[in-house]
Structures are given as structure tokens and as C-alpha cells.
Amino acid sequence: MAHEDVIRELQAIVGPRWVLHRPEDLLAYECDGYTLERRPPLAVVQPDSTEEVSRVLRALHRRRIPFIPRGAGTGLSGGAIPQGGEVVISLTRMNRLLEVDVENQRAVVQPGHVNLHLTQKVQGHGYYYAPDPSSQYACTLGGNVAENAGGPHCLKYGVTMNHVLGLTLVLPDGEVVRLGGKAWDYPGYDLVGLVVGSEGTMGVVTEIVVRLLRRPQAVKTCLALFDTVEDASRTVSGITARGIIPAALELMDRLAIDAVEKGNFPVGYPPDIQAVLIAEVDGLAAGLDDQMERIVAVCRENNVREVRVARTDAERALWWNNRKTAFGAMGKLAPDYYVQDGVIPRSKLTEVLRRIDEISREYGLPVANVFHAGDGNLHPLVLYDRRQPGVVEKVVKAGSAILKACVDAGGTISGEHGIGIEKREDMRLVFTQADLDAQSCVREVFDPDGLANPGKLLPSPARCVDIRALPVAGAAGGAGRAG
């Protein structure tokens, strides 16, 4: 009785069409693109504005009933996926483009605008939005601003917290609040920059402010050909060594060049290169061409086999295609992949990328590697076939000691994908107790109810009574990197 109460109460805030309660239309809730677990929400609710979303957490509230933001559904680290009920939040209804400040390169967008339309409403004005997922075709802006979410092109422009200047976000009891807005910056503490990858741990974000960007007047993209990944992960070092700062440098070793060979946006690549770099420059027209060469010769120092130069826009496209697809292209390969999201610094890529083939052997699954190199961002994907009895815990086990060697490496254990619940216990391998403490009282600070997306981003136990009711090792030392 007391969840048919609370589906009349949603079904009167936001209509009985946009709140889905059978099993048969909850079922594509059940996980995001971290598909190891799955679990039916209590509900989904759709609504279409701010008020709509503040009346909706207040009634949840009221019921102390859990809940779940949730955008494009894309997030690869389990964000999104209900851990026993929860209310799903879908912002997909509220996909508006609310305003365009071309004048001062701003533009106000709801939570459920996919990211690369964006780029194409304002592109007309000579502007765009630099973060650039390789999911952007799906993606949505909220969900990158729950994900703090990258792309190809961070390495020179930066991530998602480096484009967004303000927020509307809504706490758990249905409150509205804004944080920054349309200037610079404000006084007071960067509550912006705290939202901004908090995962939906906080509220529900409903308005976006971020920056627009004009595009480059010329661009110009090379495509290296290697025998080996250690000559190419040599390249991407001795590039950025020489004071190169490229729009992006990416990577891909034999078994992901596999599969992209295999899906929808084939180049030719020779059968028996051990790796391909995608090196772009973008900017002024003028030295565009010297940085170009300059790139090109690094890449011959470090034996290249081959090294082209995009002719064409649409070779250019093409070459950006067939790298943008290669997660999907893994299902070519393997029934299954696990994608992990761990950053090491530069110098490091070919000692963890041996690390990882050692991985890949003592578990006995293939690994094939996709990663934003200039940034040290890896994407390992893991391969398996789920219907293999006891395979889906050795993919867990495997993607763990990747994450280790990251860490290990002086790295971490996400550049853009998050936390979630994938990898909320990892997290002890880089901050301390008293860090992971100091975060879950700031996030109590939001929530004090432990309503919003419980279970994400930190350890158990997460909440600060219960760390409180605990005897905290290294608490008294005081040192962390929280904040």
C-alpha cells in the first residue's frame, strides 16, 4: 500500500504517463554501462522542470525514500544502478537548450542535453563545447557534470569542471539552490567545483551554465603507425617533452585496433602494427604546420613505420570515428568487456602498460588498451564471455590490480568516469581514512539523510554518524587530501 501511495503522489506531480512502476518498464533501469550488477528501482519518475523535480524530492523525502539522478544512462562505473529502493530520477525529459550568450560565450542548457548537440546548435555562431566524451552522440550534460567527465580533447582544454560556471541544483528535501552563474567567479567557497563529479550525492542538478569556446581557425591531425607500444608510448613523452601541447593524443594497441578494424568505421590499418597514435594540433592557422612537423619528427626518432597526415576533413572524421567507436567495436571481439578508467603520469605508460599485459596473463583475459595518452588517462578493457562459470569475479579481481597499478605508479583510479559503485572500495587505495571521512561529512552537509544516490562514490560506512560511532585509524594524524 505505502508504495502504491507513493506512485499516485509522483503520478499527480508529473502525470501518470511519466512515472514507470511495472516490472516489464523498469527493466531497462536495472544498471548503466556497468553491467556486472543489476538491480530494479522502486520506480522512475520523469519530470520536466525544476519545480517538477523539487516537488518530487519532497515528496521522497517525506517517505525517506532513496534517490537516483540519472541522464543518457552511459556512465560506465555503476552510478546510476539501484542498490534497493530508489526512485530513478530520469532528466531526459528536461533536454532544453534555454539560452545562447553568444556575446559572452555562455550558454544555460538543462541536465538532459546530450553534449554533442550542443556543440552543433552554436557551431553556426563559430563556437562549440570542448568536452567531448566519446559517447558524446548519447551522452547528456548532466551526467557529465555528475561524472566530471573527459574526452579526447581534455588534454589541451580541460574536463568537465573546467566549462561549467554555474549550477541549479536541488537538495534532497526538494530545496532549490544556485551555485555560481554566468561570471568567472564568485566569493565564498567553489560549491560549484564540490557538485561538479560529486555523482549525484548531493541533489539533483536541473540547470547548467557553461562556457562556450570559439572554434579553432585551422586543425590538423596525424595518424602514427608503430611496430611496438613502447615507441609509441616513447612518442607521446618526447611530443609533450619538446613543449608540444596537442588538442589530443590517442592511443590504441593491436587488440583494440582489432576491433575497430572489425566495426562500423574501418581505416586500413596494416594487420601487423602493434599500435596507433592520433596526434591533433588545433589553433591559429599560422605554426599549426610547424607543430605538425615538429610531431611528425618525434614520431620518426621512435621508429614510426608509417605517418600520415590528414588530407581531408572527412579523413580526419573517419580517423576520429574509428576511435571514438572502440568501446562499442569490443563486441566484436568478446561477448562482454569490462572498461577501466585509471590515470598514470605520462612518464610511466609503458611500465603500467607492461604491467597490465602481466595482468591480462595471470588472469587469463584478454586486455585490449584505448586511452587518452597525452593525459595518462588508460582505458584497459577487459574481455570476457559472462556465461563462463566464475569469470565475472576474475574480471573484478583483474580490474582491481590494474587500479593498484595505477596507484602504485603515482597515478589514481579515474580521470572521467567516476566512482559509482565499481569502484567505491577502491577508493582506500588512494586516500586515507581520515580523507574518506572528511568527504563523507561534507557530503552530510547536502544529505543529511543519506537519501541522495546512497551507496556511490564512498566506502561503507559513508555516513559521518556512523563514522563517528567508529574508532578512525590515522584520524589523529590529520593529513588528507579531501577538500
Contents of the next structure:
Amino acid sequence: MAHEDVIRELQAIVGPRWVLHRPEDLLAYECDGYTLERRPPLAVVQPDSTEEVSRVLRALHRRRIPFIPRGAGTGLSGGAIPQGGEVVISLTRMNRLLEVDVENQRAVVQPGHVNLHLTQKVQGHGYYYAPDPSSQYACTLGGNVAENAGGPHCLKYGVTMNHVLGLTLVLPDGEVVRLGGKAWDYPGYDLVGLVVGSEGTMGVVTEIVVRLLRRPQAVKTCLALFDTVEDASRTVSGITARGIIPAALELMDRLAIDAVEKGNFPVGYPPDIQAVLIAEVDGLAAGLDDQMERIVAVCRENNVREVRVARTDAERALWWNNRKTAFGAMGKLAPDYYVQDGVIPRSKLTEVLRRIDEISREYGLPVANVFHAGDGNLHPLVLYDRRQPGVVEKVVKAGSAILKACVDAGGTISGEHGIGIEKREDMRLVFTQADLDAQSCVREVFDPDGLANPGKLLPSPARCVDIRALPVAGAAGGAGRAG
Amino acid sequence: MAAIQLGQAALRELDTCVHCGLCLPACPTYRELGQEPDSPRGRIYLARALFEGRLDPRGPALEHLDLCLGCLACETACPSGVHYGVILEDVRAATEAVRPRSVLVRWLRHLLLRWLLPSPGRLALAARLLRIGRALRLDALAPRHLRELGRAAPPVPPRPSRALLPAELPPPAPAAPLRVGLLAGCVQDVLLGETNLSTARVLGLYGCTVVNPPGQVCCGALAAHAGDRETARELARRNIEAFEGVDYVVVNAAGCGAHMKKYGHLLADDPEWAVRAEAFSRRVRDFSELLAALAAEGRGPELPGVAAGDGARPAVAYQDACHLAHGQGIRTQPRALLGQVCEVRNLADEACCGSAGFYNLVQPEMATAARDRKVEQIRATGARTVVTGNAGCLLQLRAGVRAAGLDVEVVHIADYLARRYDELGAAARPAGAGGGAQVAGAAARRE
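Let me have the form predicted together with its partner chain next, following on from the form predicted alone.
Starting with the chain above, the whole complex follows.
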């Protein structure tokens, strides 16, 4: 085999057990949560320390072999999918919680640490880690950093970027650098902010300093059932218009409800309601009842059929489990789904949903909607069966049409899932060629050889070298740049 | 490359998996190795590739399926409710014929699954040989993990439990008694027969007439999990026949109960047996499941002197057997029963202890890793007694506790309840108490 020597070298670095290279062992790494494209990697290597990651990258760099960092592979935009020939750097063994500094509200973790496990480990001290993607049972903090993951509570608390203080990053040539640190701010360029959300295109993150938040004194959650999605959407705008900042505002439409009710956590929603809204407030116990009453009042103004406030933690947990398993439960409705991640101004919710419904009918593909309504972050799930001839192309087109509708409404193409391979070309909907070239230049500062997760995030060709060759005053955004 | 054949049910389950990955952290082998082919999602992916002919079943792909404990924790975690166990069993059955196995292994499998387990007489004979072997200290010749397991097992009783139980054992104070058949089991019958006797006694206190039908055999779970579906089906038919005419079939081994609740599925395509099998499955109850239901109707022993908050209540840790918690969704019932007589402490998680049928015999490394994790959790509870509802877990945990030098006893829930009821001087409720007639009625309606 042509790659025998690299396999041998990787085995020498991490131990033979932690290098997968037989076709049978590689197959499961063909795709992540995004399943439209699939190709096996060259090998999978599981280092155990920053030092090992550095040695692995050095070995690959010497041979100009590209690599892909990968956590639990729950990503939804294909950020951890090989395009052919890469070595997957699997960070599942690097899952330790290295340090908890409760007094200063921070912790240091390795990238393979599961998101939810961090909260479970610090909750005894009265703290938690705020970003809570719906896949938090399984997804890793390294993956969260790569994709700048969000979650239902990001409406109030912000996304991953707002909770990362420092990073240890191994550059594609094996050099180890530290960005940020334990302080809440550092002078100079915000390189942490740059790497968070860079989807593994700048190297491999091996340590993460995160902020811990004090658990709110009290939480109140209500569930509102509506006869139309429009009424639910108007309720969302109504709540924020009154100056209430809920901890979470989540919406599911009829098809999404069908899926979760067939899943592992059925709530028992009436079969004829068209939308479910979950609203949660948290903070000091005093005043929370008042806020919840105001939310209930807004629901009533918008023809809510029924609104319940959770009486017990168990009830609240059931509602959230039901909501958080919505993507996974789609298997109950169709063999495959394709989830979009569009963002729109909240005020355009009703009109964009109507457009999505049109697109669904145009392409003859059912679309279920789950959304972080408070942030205007939509997740239309296009349902299909890949065995139908020609359906995949249709699905991709419908997905693009949905994103275009979001952009047309003044929004953008990703709220929390990243671009991956899925939306590379859609980047052109929101950026000019000049913007994209500039982003390529930034990327090449970290990865001049193009080895770090190649072909992700930026549309191709988008190479910094082109822009360098331009005359200084050249109009980089001109039509001639498109090729 | 030859594709493997899978049944409609397994294909439906394959289609239901959307590759989301939420099952990964629930899987003991993934937690240990962090490798996708050894995760539920990865195994489902490999199963599909085997079915589509993308992978050769004679290649290493099956190693990953073999490393699966079959604990079904992934079924609990799966948002889409994929029945992973159906896929696993089907793949094992479909690949059995093409597997590269040595003649010796084939012969041993045949001996165990088709000759020994299905025959109570041969099992009793084997048990007797085991007694002699132990007396002569022949177990010193076995590999370490087997020796550890062997030492954890109690002395082999001279007679199997079914020989000690009468064909019918009426309750001490009959109040419209329920007739329940007791599955004696195969291994349990000869090695842990005491548990069957305790089960029968406790059932009596809950107003049950315990029936011990002579024709009953091993439930067939081990054969089904090992890919020998034909043997499993034959054993199912014999049990269905043997347990005719009881209100419930009570099982005190989690794996057997989970399997017998699926006889309907196992024989679904057998026109002669499908309906009977389905009806049989509906009558199967785990020991704790039936008792908790009876207790909720006011049946069960009177327990003097166990007031809530009584400081004298001993602390026990309860270990969820996988095939109870994940396989049958039974978590609250055993805790409720134990809660009558002791303080119940939970382990840190529901992960498998590594016993998993005869997994601990064939995958000692992974089984021991899972076991040692569990023992640490037991230590953390501070309880001196661990209660579980499955013979396999019992032996595995005993071996683990012993290897760790922990002073903790591991007891089956039936034995523990019987002992506590004795200690507390529990008496059977007099005739007329409780709502027995309702239960019997409910059972009759279910038919």
C-alpha cells in the first residue's frame, strides 16, 4: 500500500491500537451528521495529548497529507467529512477535564470532552456551561469550538465564541501556539475569536479554556400550543417587543411535532395543533413569576389554544428532551433528512416560513421546521429517501432556495452549524469575491499549505495567491474574479 | 462480494437511523475506545454496508459487531427509537454461515447452544461435573478471567431448582390466587437455583400460585444473540407449549425476560405459531414488574415496623441490568419494591457491567473494563449491598467486587426481598385483602 510508511509512523507516535486504516475500520468515518456526501479517509488517528497531535501533524506536514479534526461527528454541515485522502485526527481520547477553577468561573478541557458532561461535572458547585446545542448529549467541546455552536439558550447567553477565553492550537506544521488565556480579555488581535468557528481550517485545537456561569437561581418554562404557526410567530415578536429577554424561545411546527411525538420522549401534544412554542425565563427568583405572566399574556393575545407552565423539573425536562431530540427523531418520518441553518430577522418569521412552505411544495419535498425562534435561527428539515432516483439533487436545490429566502429577508446562511462542505457555494450569497479572497488570506496565515480540513468553509477556488498577484488598486470584487 | 440478507424488520430499523450520533456516549465500547466502528451508529453503518455488498462479511467488519455487548443502551438514547437489537441479531444470524470460525469454535458453539443449554437433563449433569471439577480444583487450569468468574459463583447445588420446586406451589394465604409460571432458566436453574426458590416464595407472599411446568426449557436468548435463530425459535415453541394456561410467565433474569417478550417477533413469520407467540409475549413479566403492579393494587406482604425514614433501613445500591432498563424499560419498579424495605442508592449511570450473556467469556478485555468502571461506581455509593435483577450481572459484579477487594455483597433482588421479608417477619395478607381479582381479570382480558 502506498501509505504504509505514514501508517507506520502514525502508529509509532500514538500506538498501533489508535490508528485505524483497514477499509472496514474507516467506513464509519465516511460522513458525520451530514450524509449527502461520503468518502472514506486515508486513516484515522487518535492522539492522546497536545504533544502527540503535534507529532502527528508534523509527520503529515512532511508528506503534505491533509487532515481533518473530528470529535463525535455530530456536525450537520459536513465539516468532518473526508473529500478523499485526508487523515482524520479523532479527538475522542482527549476528553479530560483538566482544571476547574470555580472561584474564577473557568475550566480547562480537552476537545473531546462531551458538552453535557462539563455541566454535569461542575453543577455540584452551582455552575454550568451555557452553550447547549441540541446534540449536547453527544457533541464535543472541540466540535463546538470548530462550528461556533449555539443552542436554545444562546438567545440570552450567546454562542460558543462568547464562552471561550483561550485555546491551545496545533498549527498544520505541528507548531503549538496558545491564544487568549484565562483572563477575560487580552490585548491585541482577537485570535480566539478568529479560530472559534473556523471549522478546523487553522489547525487542531487541543485545549479550551471556557467560562462557567453560575446556575440561575430559578427557572420557569411554559409550553404554548397554537392552531397556526403565524400566531406562534407573532407571539415570539410580541414577547421580545415587550422587552422580555427569555432564556430560550423555541418553536416546532406540525411535522416536527409528529416526529418528536413518535420518538423517545413524547409529550402528548394534541394531534391537531400546528405549532408548539417553548418559552423559558431564568434568573433571580423574584420577578420571574411576573415575567412568565407577561409571556402567558402575549400568548393569549395571539390566540393560543393552551398554555401550561411546568410544575415540576421532570415535566420541564420532558419538554426539553422532546424538543432537543427533534433532528434525531426525523428517522421516524423519513430515512434521510437535510437540515438547514438559516438566520433571519425575527420580524420576518411569518413571511419566510410562508416562502419555505412554497419551496416545499415546488420541490415536492416535505419540510419540518424546528427553530430557535428568539434568535431568528431556522432549522427547516427537508425529508427524503436517498434511494429515490434524482432526489438528492432536488434536496440540495431546495436547501439552497431556502437559504436564499433567508438572505433575501436580510438574514444569513448559518446560525450555528457552520458551512462545512454543505454551504460552501452558498457563501457567495452573503459575501463578494473580495470578501472571500480576504478570508482565504487569513486562513493561509495559519495554513499556508492548505492541509487543514481542505475544501471546507470557503468556496473553491478561493486562494490567497490570486489576490496577491493583483495590482494594488485592483477592484478585487470585479466580475473577472469569479473564475 | 456477497451481500448479506436481512429481514424486513431489520431493514426498517436501518432506514430509521439518521446518523445523528446521539447514541455514541451511551455505548460502553465507544466510551472505552472512542472509535466510530465500535459505536452503535458505526455498527449500523457497517450493517448497511454488509447488506449493500460494500463490505465482505468474511473480512474484519464483523469484529466490530462482535465487540458489541448488546446492552441496548443505544436504544434508550436514540431519538428516532431505532431498535438496534433487531439489527444486531439479524446481522449475526445472516453472517453465521459465512463467518471464518475454527472447527473447534464451531463445535463448541454447537455443543453449548444446541446440545447443552436446551436440555435441562444435560445441564444438570454438567453441573454435577462442575461440582466434581471444583472439588478437584481443576478450575486452576482456566484462564484468569474465567477463574475470577468461577470463584464468584456460589457452590453448585446438588440439585437444580426445578427439582426442588413442586409442579404447583399455592400461596400461603390465597386471595383469588393468580397462576404464574416461573421460568427456571438454564444456567440459573442449576447454578443459582436458590434465587428461583426465593422468587417462588416471594410470589407466594403476593398471592400467586407458582407453576413449574415440566416441559419448560432455556428461553433461547443466548442462541438468538449468538446468531443461532433456528435453535432460538425451537426453544420458544417449547416454552410457549409448556406455559399454556397461566396468567403470567414470570422471569427473574433480565435477558431472558427481554427475549421472551419478543417471542412474537421471533415467530412472526411462522403461520402455525405467530398468534400464540404474540399472546405468550404479552403475558411475560419481569419479577419486579409483576410484583410492583401487584403492590400497587394492595397485594403483597404486610411489613410491620418499616416506617418511612426509619434509621435502621439498610442502604443498598441498585444496578440496572441492561435488559431490564434498556430492553424492557423497567427502572422504577425494582426501586419501588426495594424502597419498601431499604434505602436505595443509584449508581452513577446505567452503563453495562460487561456480563452481557457470555460476552465476558469471549471478550474478556472489554468486559473487564466495563466491570471495573461499575465497581468504582458501587464503591462511590458507600452501600455494602448491591442488588440486581439478572444472574449474569450478579456473577460479573461478584467477580469485580472480589477482584477490587471490596467488602460488598451482590444479591439478586428476589433473594434480597425474601431475606428482608423474613427479617421483618412479613406475613402474607389474609384472604380477601388486595385487588387480586382485578389483576386476574386484567390478565384474562389481555388474552
